[in-house]
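Presented below, as C-alpha cells, is a lone chain in the form predicted alone.
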Amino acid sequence: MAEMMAKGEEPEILFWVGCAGSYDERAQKITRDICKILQHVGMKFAVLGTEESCTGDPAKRAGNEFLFQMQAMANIELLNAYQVKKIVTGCPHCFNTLRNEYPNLGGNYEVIHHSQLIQELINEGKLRAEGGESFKGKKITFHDPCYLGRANQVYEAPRKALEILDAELVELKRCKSNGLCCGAGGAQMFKEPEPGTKDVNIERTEEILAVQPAVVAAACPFCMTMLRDGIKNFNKEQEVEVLDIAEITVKANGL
C-alpha cells in the first residue's frame, strides 16, 4: 500500500491478510491463493504488509476491550490515512470486526469476505471453473465459520462457489443458521478446552464423517485448524481433504 501511494496509485481493494494468513503456515496457502484469484481477474489490490496489525478479534473475545480498542484504533488511524475504501478478508474473524465493530471507532469501509468475492467473480462471469483440476463427482461438503454465517448472514457465497463445480454438494446435518462450531471461536482457539466430555471439533468431525465427503470445503483460518485435528485424529487424512473455498477455486479454474 506505501508503495502504491508513493507512486500516487490507488488499489479497487485492499487484502486484509490476518495474522493466520500472515503466520499460519496452512492458512498462507490461502493468502497466496486469494491473491491468484484477484491477479486472475486483473484486479488491482494492494496489501498493508508489515504496517498491519491483529483486528483485536482475540483480544475482545477474550474480554480484553482496552487492548481491542487500542488496536483497532491504530488499524483505523492507518486506513483513514490511506483512504480505504474497500477491504477483502480472507478471515471471517477479521471480516466481522472490520466490518461491525470498527464503524463505532470511526472506520467505515466497505468490507466483504473472500466468498463474496469470489461469488461476485462467478456472477461476473470471471471465473468459470474451467481448465483445472476436476471435481466431477467428487462429494464435497461445506463447514459455515460462525462469524460468516450466523453472525452475518452469508450463506450463499461460499456455496456458490462449490455450485459451479461438477460435484455432489451435500449439507451437513448442522449447517447455515443452525451451524455447530469448529471449537476455535471467542478465542478458544488459544487456550485448553474446559473439561467435558468430548472436544467441539471432534463433535464436528462426526458430523463431517457422517455424510461420508472427499472434500470438507472451509472458509476461515481457525475452521481450518479445528477440522485438520479433527480429521487426524480419526485418521482419514487420507480420505478426506480439508480445503478453502479460494484454494478449490484456484484448482478448479486451473490458476
The other form holds:
Amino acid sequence: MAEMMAKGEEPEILFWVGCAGSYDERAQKITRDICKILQHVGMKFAVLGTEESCTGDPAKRAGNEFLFQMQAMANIELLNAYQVKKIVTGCPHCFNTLRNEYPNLGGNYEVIHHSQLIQELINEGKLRAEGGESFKGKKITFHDPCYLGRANQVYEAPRKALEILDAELVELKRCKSNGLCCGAGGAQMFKEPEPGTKDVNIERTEEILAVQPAVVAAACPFCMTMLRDGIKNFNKEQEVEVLDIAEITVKANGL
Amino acid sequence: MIAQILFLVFLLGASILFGRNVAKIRRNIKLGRSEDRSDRPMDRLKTMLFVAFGQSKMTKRPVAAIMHFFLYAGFVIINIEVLEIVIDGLFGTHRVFAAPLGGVYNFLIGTFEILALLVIVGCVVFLIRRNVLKLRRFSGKEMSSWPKSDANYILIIEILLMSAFLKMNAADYLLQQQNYPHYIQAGAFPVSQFIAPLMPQNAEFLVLIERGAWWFHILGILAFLNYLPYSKHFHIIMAFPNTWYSNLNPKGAFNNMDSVTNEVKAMLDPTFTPLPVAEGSKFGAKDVQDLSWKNLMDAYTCTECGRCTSVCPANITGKLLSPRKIMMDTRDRLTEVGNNIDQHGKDHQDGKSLLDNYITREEIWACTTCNACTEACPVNIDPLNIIVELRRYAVMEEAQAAASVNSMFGNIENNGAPWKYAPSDRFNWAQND
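Cool, the form predicted alone is there; where's the form predicted in complex with its partner chain?
Let us now look at the entire complex, which starts with that chain.
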C-alpha cells in the first residue's frame, strides 16, 4: 500500500490479509491464492504488508474491549491515512469486525469477504471454472463459518463459487443459519476447551464424514484448522480434502 | 346481584394483584443499565409482527410449531369470549354478544369450540413430549423440579380451562334445547354437542353445571393471570415488547463500549474531552444491575423451551454452558435482588452476584460466540450478550482469564497478532511458496 501511495496510485481494493493469513502456513497458501484470483482478473489491489495489525476480534470476543479498541483505532488511523474505501478480507472474523465494529469508531469502508468477491467476479463473467482441475461429479460440501453466515447473513456467496464447478454439492445436516460452529470462535482458538464429552470440531467432523464428501469447502482460516484437525483425528486425510473457496477457485482455473 | 358483586370483587382483586406484580417486574427490569433501543420504529414493528405475532421463528421445528400455534391462536381468539364473560359477570346478562352479533356470534362460538379442542390436543401432545417421550430439549441441569413442574402446571391448567369452557357450552346447549328461561338460543356447538349426551337431562342440575363451569373458567383465568408473573408462561405477554426491542444490528456486531472509547481516545489524545456514557461505573457485568435493561427483559421473556441450548456447540459436546441456564439464572438473580429491595431497602447488599453465585467462569469461557442460540430463540433473546458482559468484567475488572487467553492478549498488544510472531515477518507469506 505504501508503495502505491508513494507512486500516487490508488488501488481498486485493499486486501486485508489477517493474522492467520499472514502467519499460519496453511492460511498463507490461501492468501496467495486470493492474490492469484485478483491478478487473474486484473484487479488493482494493495496489501498493508507489515503495517497490518490484528483487527482486535479475538480480544473483543474474549472481553478485552480496551485491547480491541486500541487495535481498532490504530488500524483506522492507518486505513484512513491511506484513504481506503473498499476492503476484501480473507477471514470472516476480520470481515465482521471491520464491517460492523469499526464504523462507529470512525472507520467507514465497504467491506467484503473473499467469497463475496468471487461471487461478484463470477456474476460479472470475469471468473469461470475452466482451464484447471475438474471437480465434475465430485462430492463437495460446505461448512458455514459462523461469522460469515449467522453473523452477517452471507450464505449464498461461497455456494456460488461451488455451483459453477459442476460438482455434486451436498449440504450438511446443520447448514446455513443452523450451521454448527467449528469450535474456534469466541477466542476458543487460543485456549484449551472446557471439560466436556468431546471437542466441537469432532462433532462437526462426524457430521461431515456422514455425507462422505471428497472435498469440504471452508471459508475461514480458523474453520480450516479445526476441520483439518478433525479429519486427521479420524485418519481420513486421504479420502477427504479440506479446501478454502479461494483454493478451489484457483484449482478450477489452473491459476 | 350477590353473584355480580362477588364477580366484581374477584375481577378487581385479580387485576390489582396482577398490576402490582407487573409493576414490580417493570421496576426490576429498570434496575439494568440504560441502552437506547428507540431507533427504527418501522423495523421494530415489522420484527414484532413477524417474530411474535407471526411466530416466524417457530417454523424451524414444525411439530412444535403447529401445536404451539393451536395454543397461541386459542389464547388470542378465545380472549374475545373472556370479554363476553366479564360483561355477563358484571351485569348479570347471558351471552350478551349474541343479540348484536347475530349469525356472526354462532360462527364465533363454533370457532372457539374448535380452537378449545385444538388447545386440548396441543396440551396433551406437549405433556406427552415432556413426560413420556422425555425430549432431550426439556432436560438438563437447569431443568430442576420447579421449571419442570411449572411447564406441566401450565399445560394442565390450560386443559382444565378449556374443558370447563366446553362443559359450560354443553350444558348451555341442552338448556337451550329445553327452552329453559334465561338461556337464549345462541351459539353453535360443534364440539360440545358431543359432550351433551354424557350430561344429566335434569334442568336444575344442568344450570348448576353451566354456572359451575362458567365460574371455574373465569376464576381459573384470573388465577392463571396471577400465576404468569411467577412463571415461564409470562412469555405470552413479554414476547411482544421483547421482539419490538430486538437487536436490529447484524448478529456479529458486538457493541463498542463508550466508556472504553473515552479512555482509549484520552490515552491517544490528551486534549480529548470524554463523551457522556450510559454504562455504569464498572466495565462489564458482575451482577444483574450491571447488565442492560434489555438483557433483563430477555430474562423475563424466556420460556425455557431450550432451543438455544439444543443448538449450542458447547452444550452439545458436554460442556457446562447452557444458554437457557444463563437466562434462567439472570431471572432468578434479578428476582432475588428485587425481593431484597422490597424487604431491606434499595441499598441492601446480600454479598451475592450473578457471576460466581449463579453463573460460573467455566460456563462463560466455554462459549464460541457462534450466535446459534440467538438465531434459535423464537422471541429474539440474546444470551450471548450476557456472556460477553460477564467476560468483560472478568477480563477488564479482575484480569481473570486463562493463562492462554492472557498470552493471546499479550501477543496482540506486543506483536499485533494473537500468536507470538514478529510483526516484521508479517509479509513473509508473499515469499514462501
